[in-house]
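The chain below stands alone, shown as structure tokens; this is the form predicted on its own.
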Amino acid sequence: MITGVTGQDGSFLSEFLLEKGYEVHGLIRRSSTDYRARIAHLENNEHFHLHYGDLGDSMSLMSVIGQIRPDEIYNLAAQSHVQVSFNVPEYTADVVATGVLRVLEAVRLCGLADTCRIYQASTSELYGKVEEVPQSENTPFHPFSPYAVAKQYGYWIVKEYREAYGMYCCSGILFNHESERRGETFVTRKITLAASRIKQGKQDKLVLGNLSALRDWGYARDYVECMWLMLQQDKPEDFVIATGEQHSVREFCKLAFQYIGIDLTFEGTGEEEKGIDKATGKVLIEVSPEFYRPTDVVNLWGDPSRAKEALGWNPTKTSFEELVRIMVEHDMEQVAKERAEEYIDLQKIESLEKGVIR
């Protein structure tokens, strides 16, 4: 079972566990909008069922874990955006923090604690102001966000549901990973999006926050195969999961805009930074302090060693390059169909104001 299986990670830990001949099933929250793009294909499989629940609602979960009885739950789902915690922090709470104990306690209170392994997805965020580089499993946390100190409960909960009721529940510190898949208002697939964007005519500029922020970022699609692995060995463990590699936010722009053929440079420092197309001198990056978060991170850089030891991860299996590639070439794609699209419609609309259409 699978919750926030419409996020990224959902879907591409759905792909992996169906692969492996799992019987995987979603928990998704009822909605008037179509929010299951990542999933759309795997629908027609089988092997792939989803369920209406909530984080917020414990009957809907006892009823879905009641009813599935699963071997292995992965609780996938929050309100993930940092920025938007600050913004709606009781509500982020709620599904991040109390979410954790109604999974917890559905599993307990249907029987299967002694049978079924948690999966929890806790964040690097939960070093916030760190204290030491890189973060192994031993730095001590000091979150910086709503988000963060929501995640750090679930953790906390995680830790005492293991050792008071021995259930095999454990949480993987997941460092920032990116995809394709990832959401538009993230700043990666922000920055992707963007080049593209403006490569192809549709954007005149890209406005970000911080960009000497660092960051440890891989792959998603790499990261789910360890979120498996850690329920699959003889105990429960808390991992740390990262590439233990650092770069920019200005890094990842430099790279995103070299990928279709723009060359940047950068004046300026803070607020008034800016991103130089060499070429053409055309201001293509501001920052504006709109996008800065009232208490920042600014240094995250995982220790992934023992999640390689122990569990015989490679987290570089796709380099930082390739990941922000395969970004960039999937957002150029897609504004090209949107372009295309809008060619489609423009041509409908003259048709019909010249009488062509009936």
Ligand code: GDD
The other form holds:
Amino acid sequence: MITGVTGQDGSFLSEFLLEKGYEVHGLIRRSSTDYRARIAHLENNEHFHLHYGDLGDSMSLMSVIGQIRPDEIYNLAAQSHVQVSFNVPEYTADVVATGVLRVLEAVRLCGLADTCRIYQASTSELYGKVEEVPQSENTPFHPFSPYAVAKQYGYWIVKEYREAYGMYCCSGILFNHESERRGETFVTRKITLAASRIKQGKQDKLVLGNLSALRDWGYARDYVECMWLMLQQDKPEDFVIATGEQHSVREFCKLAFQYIGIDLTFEGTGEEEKGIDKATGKVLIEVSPEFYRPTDVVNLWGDPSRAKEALGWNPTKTSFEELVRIMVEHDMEQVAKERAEEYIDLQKIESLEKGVIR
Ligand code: NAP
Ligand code: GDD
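Please give the corresponding structure for the form predicted in complex with this ligand, as opposed to the form predicted on its own shown earlier.
Whole complex next, starting from this chain.
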């Protein structure tokens, strides 16, 4: 069973498990519009099943878990946007923190504590205002947003159920992983979509926040394998999953624009910094403090040694360069196909991210 099946990771994990011969049950939440684009291609598969349920509602979780009686649960559902968590901190805490407890308790109350293994989608955001670089399983946590604080509760409650009830449950401390299916308000996808639109004359410029933030970016398709591997071990253990390589938002921009044939140079500092097309002198990237966060995590860099050793996982299957290329190629095609009425209103997307309705 996968919660968050309609999300980036949920869709890749569903494909991965179906290829392994699993019956996959996905939890989707009720809404007046159905947004299932990422799993549309799986919906005719007879081994793929969908159930309504919500992480904010214990009864729906009990009902679905009691009915399916899963062998493995991948708890991926979350309000996963860090910036948004500053605008809806209470809702974020309910889904991201208490939601984990609801899943664990539903498993226990359904009598599955001894048979059902649980993977919890934990995060490098736990390291937040980092206390050492790079970060490993032994690095102290210092969460730095309402989202991260909520995820820290999820991490500890999983550990508690493991120790108190002997349940096989564990947390994957995953560093940022991106893909052509990444939500459009996360910085990488915002950049690859904007670069594609600028190239095709559908957008003038890209406005970003902190260009100096550093991330350890991997490819989501590679990372879902680790979630599965973590549930196939003799004993449950928490792992850092990362590439071990670090890049800035600025470097990501440079590379994405390079793939569409634009050589960018950056001039100025802070809010005055600009990304300029060397060939034409045109300003293509600007900085706005509207995209700054009240507290920003600026130095994430994971040490995947333990996962390499114990899980036999290759953290650099897809390189950073390849990841950016995959995303740009996908978005160049997507943008080319967009008809006027389908065209995603950038203003709307940006205001969603800032929590402002224009
Ligand atoms: P995502 O694309 O934002 O997907 C989140 C999923 O959670 C969506 O399917 C969403 O459903 C669902 N969801 C949200 N609220 C829900 C609720 N109340 N009840 C049931 N489902 C709900 O996130 P992702 O990038 O795939 O990440 C998956 C998980 O890993 C998340 O927990 C995230 O916090 C964590 N994580 C992600 C990264 C990363 O870099 N991607 C790194 C570390 C940890 P709708 O489609 O209906 O919105
Ligand atoms: N979203 C966004 N938009 N971020 C920007 C922008 C912008 O315009 N400009 C600069 N950034 C910076 C942010 O300040 C942050 O430091 C960095 O880019 C990455 O932001 P996001 O792509 O929004 O991701 P995140 O790192 O905050 O969170 C993602 O990764 C976490 C794992 O570390 C999410 O997927 C979380 O769910 C996940 O836990």
